[in-house]
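Just the one chain here, laid out as structure tokens, in the form predicted alone.
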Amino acid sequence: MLLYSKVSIPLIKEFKTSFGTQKVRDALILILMEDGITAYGEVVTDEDPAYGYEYNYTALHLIKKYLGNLVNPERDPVSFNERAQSIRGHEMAKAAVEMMLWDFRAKKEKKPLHAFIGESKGKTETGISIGMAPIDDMLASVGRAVDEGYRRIKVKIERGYDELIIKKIREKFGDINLSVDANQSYTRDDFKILEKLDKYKLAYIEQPLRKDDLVGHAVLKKKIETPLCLDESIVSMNSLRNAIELDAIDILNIKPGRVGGISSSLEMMSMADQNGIGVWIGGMLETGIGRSFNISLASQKKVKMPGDTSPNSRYFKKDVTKEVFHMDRGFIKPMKGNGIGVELDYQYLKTVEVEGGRIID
């Protein structure tokens, strides 16, 4: 049986990028429930289509109508994305039932996700992504993140916000391992703005131009010092080798939720470390659910790289799993349970659920 829930919980601070300001996450749960053995999966799309084209409506109308139809009697991911090659596009929708698969037969198999799907480390370097913020605010964000241990600060930026909050951090936190993420929010135009960001030092600027400008990002690339780091350009293992073969790319952000799920990720992990491209995994806020993948594919040891894997309660003041991340040192582990070793909470579920229902018996 294949349930649905969708639930909407406040985050305990908004959390604002060139998209928009997020001030709750609205997420959709998948539940497997068959042979003694419950698997979950998370859709990691929004109520609007603003990050783009997929959003909860068209996600759970997809997984209703077609994906949930797709899942053969062994309930097994590999085949199920043989399946799903007949749909076009729809990445998150794909990802969240294939990532459910691979929750029930690592269940079944008895062994934690992490394990289950590669070489572990067993931990993960875990980074921190910072929303925009007024300059005293972001120095305030940045100076918890330092003392917090976080391996590597990610703040976001876009036009007219970028430089003078750099040079600020630079100040007064020396050379930390920082990073800036643009959304997409620059132009071929503003070339010049991004080539002053090169006295920063930074570790990379993360998508600078629209997801569909390959070439003026292997453009950009010949003109900074700056590595550039990939990440809403890359949906596929097409665009992972056009952005190789065009030279547009230093550094991948596989979000597993967005790529399609762990099958593509692990391809795109090969096909990276293979090309000397550096690899990490990033996050679309999700609860504790989407983040137990997360960190189970960031422990892999291709990942050479920190994260977006903060801890649930960097978000939450309540997630809806039992379990919680705890950051040791500037690391997470995995959970030792089978599979991706969360349950969910069914009592505080219930609170915040605006929908649910059954999608296949």
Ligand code: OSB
The other form holds:
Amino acid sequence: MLLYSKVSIPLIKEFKTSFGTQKVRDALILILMEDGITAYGEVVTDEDPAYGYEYNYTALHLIKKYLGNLVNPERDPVSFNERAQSIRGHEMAKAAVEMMLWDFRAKKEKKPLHAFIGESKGKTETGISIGMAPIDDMLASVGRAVDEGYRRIKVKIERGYDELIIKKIREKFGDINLSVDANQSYTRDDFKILEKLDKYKLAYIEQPLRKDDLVGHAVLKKKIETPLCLDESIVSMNSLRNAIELDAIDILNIKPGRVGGISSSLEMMSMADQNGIGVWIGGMLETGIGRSFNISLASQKKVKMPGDTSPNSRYFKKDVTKEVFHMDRGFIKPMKGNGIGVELDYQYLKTVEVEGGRIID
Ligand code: OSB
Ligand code: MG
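Right, the form predicted alone is done; let's see the coordinates for the form predicted together with 2-succinylbenzoate.
Next comes the full complex, this chain leading.
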């Protein structure tokens, strides 16, 4: 039986990026109950098509009309991926189903997911992503993150909210491991602004230009010293290969939910590794379900940079999972249990659920 539950969880603090301000996380959770096993998936979409073109309505529609039917009969994520190729795009919807199947298989084999999918370090270095805010608020948030022991601090920027805030952070906190994420806010007319950021020795600048402007990123990469990290631009092995061949990328932010799931994430890690591209695992304000998948991937040996895997207790007062992640001196560990190792707290889930039901009997 395949079920879904759409939940609306208020954020402790709004999260502001160049594409909008999130006040709640409207998460779409998938639940597969079979053979005495309960497996989970989470779609990283939100209510509106802001970060990408997919959103909750399209993802749920796709899962109901197409993807749910492609799951049968052997519950194997690899053959699901093959069949799902008949549906173009919609990697976020596909990813949620694919990842749920990986959780199912890992639980069937009685193994924690991080060990089931590859060579795991059993832990990962943790970074934090801080939304845009007035200067004083931002400096206070960075200060708190430094005190809490985060290994890399990423700050959201946009055209007009960039050099000054970076300058202030460097003045106050010295040479901390600092990066910025523009979420596609700049165009090719803004290269002069981006060149000025070189002197702040950022670990990287993430997704400065529009997602489909790989050539623009290649041109920019020649003009700046700051390493270029791509997020939205990379959705498939082909887009990664193109970025590498064009020399448009130094570092890759892999979000399994954006790239179609675990298999695709693992393939990307290998390709990045072979080409000297740094890799870290990103996040999309997931609940404990999605977060657990991310942390399992971030624990893989091939991931050598701190990612956006902060414990999501910084986003939610209460999560929909019974187990919550804790960070210890900048490290976070995958859960010990089988599969993703977290269970839904159904009692709480019902209080934040806005819609739910059966997809397949
Ligand atoms: O661009 O990395 C991003 C959150 C939502 C959408 C896009 C992004 C982000 C983050 C948050 O940076 C990272 C996290 O989940 O902690
Ligand atoms: Mg990003």
